[in-house]
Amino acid sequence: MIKVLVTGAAGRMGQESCRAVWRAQDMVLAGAVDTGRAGEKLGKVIGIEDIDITIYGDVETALKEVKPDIMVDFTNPDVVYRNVKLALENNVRPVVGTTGMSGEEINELRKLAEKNGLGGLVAPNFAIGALLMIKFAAMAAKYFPNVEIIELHHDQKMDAPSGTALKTAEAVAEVRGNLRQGLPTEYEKIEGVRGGEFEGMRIHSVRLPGYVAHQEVIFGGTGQTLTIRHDSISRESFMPGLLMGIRKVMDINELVYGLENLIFE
């Protein structure tokens, strides 16, 4: 049986998380942790009361204590480092869905994970639909260039753009290279309303109630247009892929940034 515990608990993600891996057969939760609801019993908190586990206010005190095999990292983008640091330097490997990591972050952690033979996993999106629309995006850039992504998540997402944004324009960028799109003499009456720009192409951002997580890549060529999409109607959609995850990590030595490294092989 895999150990798990999970950070930010009592979030979104994180309660869906531990009724995941809760109804897992091959895993055990074996503690929470949330600052904001430290000392609660977790059952309550997430509808559950066969579930007698009080939440940890400290990821390092957790750690030590429920000695886990994986630590499942649904917290914020402030904290993240700190949480997959611990957990490597405490020999338990990490399955992250927080974004908001730098790149020399992650390289950091890497390291560390190699260091001490633990495998990881840092997953912009655990929903399989959402991978597929990257790997589509990926095709497709070979033969229409000019690309700009629309991302729309709900009102409390605290980066943007997404990860999963990044990670579609990191691997569109990887089959067309930089490429200056639009008119040269375009200019903005409205400064920020073309996006953000990564590589040439243009990102944009919507943060509203009633979304959960949402992504277009629009692709314009001569006399026609392709429009791939995916739509995270409830946060169910990412728990196959968490757990996924979960057991692949345990078979490897590496920290792995992206879930579709792990399933797409």
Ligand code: NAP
Second form
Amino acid sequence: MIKVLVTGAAGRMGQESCRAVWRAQDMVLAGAVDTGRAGEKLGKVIGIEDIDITIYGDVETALKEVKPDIMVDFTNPDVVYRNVKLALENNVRPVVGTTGMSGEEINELRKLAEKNGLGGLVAPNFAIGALLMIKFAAMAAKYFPNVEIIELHHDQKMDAPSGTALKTAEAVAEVRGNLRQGLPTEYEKIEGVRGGEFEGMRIHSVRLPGYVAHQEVIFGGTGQTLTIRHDSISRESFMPGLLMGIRKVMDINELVYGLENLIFE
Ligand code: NAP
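Can you switch from the form predicted alone and show the form predicted in complex with this ligand instead?
Zooming out: every chain and molecule, the one shown earlier first.
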């Protein structure tokens, strides 16, 4: 049985993760951390009364007392690096869904995981459909180098663009390189209206209530466009990938960035 601790357990993704781990036959939900809900009963918070776990307010104490195999982190961009570092220092394998860590931070964590011989996963998106979207976008970029990305999320999301949009842009850039798109003399009448720039392509972030996580990758060619779209319409969409990630991380001894690197051949 894989012993799992969830940090950010009372948040939107954390609650869903606790329910998924609780239901998984090969896992034990061993502990939960959430700064805002310390001392409360997790079962009450997530609506499964059978769960007898009191929520910790501090990650380090939880890691030391629970001694899990895996720490699943769905907190926020300000605290995730520290949480993952603490996990690795305490011999616990991190499976991280929280977005917003920099490349340098991920590299530091990779080195620490290697030093301690621990597996780990940082996955900006656990939805298998979204990972396929990135794969298909990289395929299309070979034939359609002109592309713009529109990502749409709920309005409580802290970071922009989404980790998935960045990963898509990176995958496209790997195929087509840096390409200045559009009219060289274009100008913005409202600052930022053309979106953020990454290696010459534009990324647009929409934040509205009602959305969960959605993305369109639009390719433009001569006389045609190609749109690849993925929609996560509920947070359950992330759970099969999360459980797969947890199982895979038990069998590796390096920190991997992107679930696609563990599940696609
Ligand atoms: P959320 O609802 O705000 O949940 C975050 C929770 O973490 C809150 O309950 C927060 O408590 C708690 N928290 C903050 N600092 C903490 C700490 N140091 N230790 C333990 N708990 C802490 O956010 P969410 O919508 O679940 O999203 C969480 C992250 O997952 C975001 O970065 C989001 O972009 C990402 N995400 C990833 C995927 C994926 O597939 N990888 C999918 C969806 C979302 P307070 O409210 O008291 O601060």
